[in-house]
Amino acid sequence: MRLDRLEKGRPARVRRLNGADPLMEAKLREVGFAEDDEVEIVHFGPLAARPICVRLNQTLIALRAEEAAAIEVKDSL
């Protein structure tokens, strides 16, 4: 499942970064995304639910829709 499809408040783990753009994948890794990290959607923005605010290992990060779509997650339960 992609991060942009995850339910708000449902914890998950990063499975892999699946960006078609290597630059985007590098940017996501630079801000802290890595395999097996815990992630959770905290808030959706007011305009078409964008940007997406996620908690990544106790840090809040705002993502664009295309960035969130490049992150594959798995259920952490």
Contents of the next structure:
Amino acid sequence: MRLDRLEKGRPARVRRLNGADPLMEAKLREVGFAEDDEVEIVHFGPLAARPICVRLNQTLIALRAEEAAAIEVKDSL
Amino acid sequence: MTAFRLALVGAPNCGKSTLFNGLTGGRAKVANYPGATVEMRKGWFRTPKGRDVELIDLPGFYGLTPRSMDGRIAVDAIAGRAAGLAPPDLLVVLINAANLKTHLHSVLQLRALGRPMILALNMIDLATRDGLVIDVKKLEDKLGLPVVTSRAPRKAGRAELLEKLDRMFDADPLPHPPANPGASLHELQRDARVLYRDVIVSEPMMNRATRAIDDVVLHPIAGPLILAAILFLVFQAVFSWSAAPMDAIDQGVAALGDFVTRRLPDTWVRSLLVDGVIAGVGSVVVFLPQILTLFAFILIMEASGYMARAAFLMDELMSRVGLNGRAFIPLLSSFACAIPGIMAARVIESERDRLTTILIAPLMTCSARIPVYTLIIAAFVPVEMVGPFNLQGLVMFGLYLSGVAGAVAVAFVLKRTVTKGRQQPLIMELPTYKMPDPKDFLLSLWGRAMAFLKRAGTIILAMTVLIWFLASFPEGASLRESFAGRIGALIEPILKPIGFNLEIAIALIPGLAAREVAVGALGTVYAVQNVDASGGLANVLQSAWPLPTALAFLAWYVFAPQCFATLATIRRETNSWRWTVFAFGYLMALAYLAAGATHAVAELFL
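Rather than the form predicted alone that you just supplied, could I have the structure of the form predicted in complex with its partner chain?
Time for the whole complex; same chain goes first.
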């Protein structure tokens, strides 16, 4: 399942980062996304809810749905 | 003995600048290195054992292959690749202790460079409060690096770092980890995770207060309303809170002018001092309270962690005109001054997006326009209440909005024409909320005040003296026959259709050096003409200018590219004359059209 499809307030674990776009993958890893990390959608942006605010472990990260789509999660913890 | 050279390295929001201010007492020099756009703060301090240290504050970045210009500058400086800059002797790597799990891999990445370094787990107090317990000794052993915990704003919170630095300096050469290039990011993340599990005693919880505040501040409906209210409050505050200190400065300047007038014989020296220096510089220094009020809000928004939220809330809107939420921060800084704003655009990774942001940054109403706006508003807009709001404040707000609306329209057009390209990603950390540290805040504000006064004491002083000279000579000549009048008369025909008179034409020329100089220049031009200025420049203008001229002048100032320093910054940051000329040309055209249209419409209806 893709991170952007996750229900708000429901924690999940990162299964893998989609490497189709290596630049995007590197960027996600650099800000700290890694396999087995805990993630949760905590806020949606206003209007079309395009940027989303994700909790990654204890860090809050804002990203757009396009970026979140590159993160695959396991639905349950 | 030469000083040790230390560089502060870390992700954005880990407290680097606060540590820098704390260690150096805020005494910093912004250094520029020839040939490159490397600009960084440099400061000095002495360790407890009396060693002199030069400290460099590098821009925050993630990873060693950053795509933003800012990050590349930092990485080049660490590696010693920056032109004219030797590599630092030692890296002080800062990490927000609460984010250890997420950011530990970046420490491994830096360690693999094999440079002498020390790791500081910063904001340890906040992380501890959230439940973090960590075995620092074990982390030190496993990493093979000195590790300290720190609280950057507190002297006691920096003591351990200083003490360890001294111990490192005892060794010659400085201890350093083995260089170990070649590990992939993925592998480093795995190593970091194993290491983390080894040294962590208790994991922190997500900061509760941050969560609670974000539930309100990032709420899809309440969030944007709160942001709008904050911005509105900022602009009202800039006007109402600054009124008293501004009156005081005004009276002080007038008293000083009187004092000098009474003490000196009536010669050109007295005229130079009173009409040139005191009237000119005084009319600009009076805006210090407003500029500081605006900077105070920006500093608090940045230090508290709200600024990144504002960028989050604005991303959707800004992406509709083809910009990135990250552009919000450079653009908001541009309300203070376009120069730091244009430089702050370095955080934007896409070159195209960065260019668009740079090109529209001068449309944000910078603080140098405040003197001009305030003067004209005070002269031509009555003090009235419209509902709960002050009419003068509303007009000011309208001028700011015009700038923003212009910027949005220009960005919209640019993104579809000259800066076309794929939409760039947004990935941005939202820091934990914290109370801004009062001392750190005051040091930063002090720095801004000094920078402004330095401008007033140099460029503005020089320009007002020059204007005084051009307007006063040849001796006994009328304004039109003076040197300034002859220069102004050259451009007057071009400006006549948009309602500008000779005095404005004269004031616009030195206004190219710095926008606010136009106010000083008007002050000087009318003072030289011996217009009775007892009621202040605003009263003089009220009787000398028709209303359409005043309005056209305001419209001109919303757009005009009247600041050579900004153009020079655009040139440096884009590294292109073409874009610099483009920026100048399009802004000039907009200013002329806007002023012309305003004048025509006002003539018709007023």
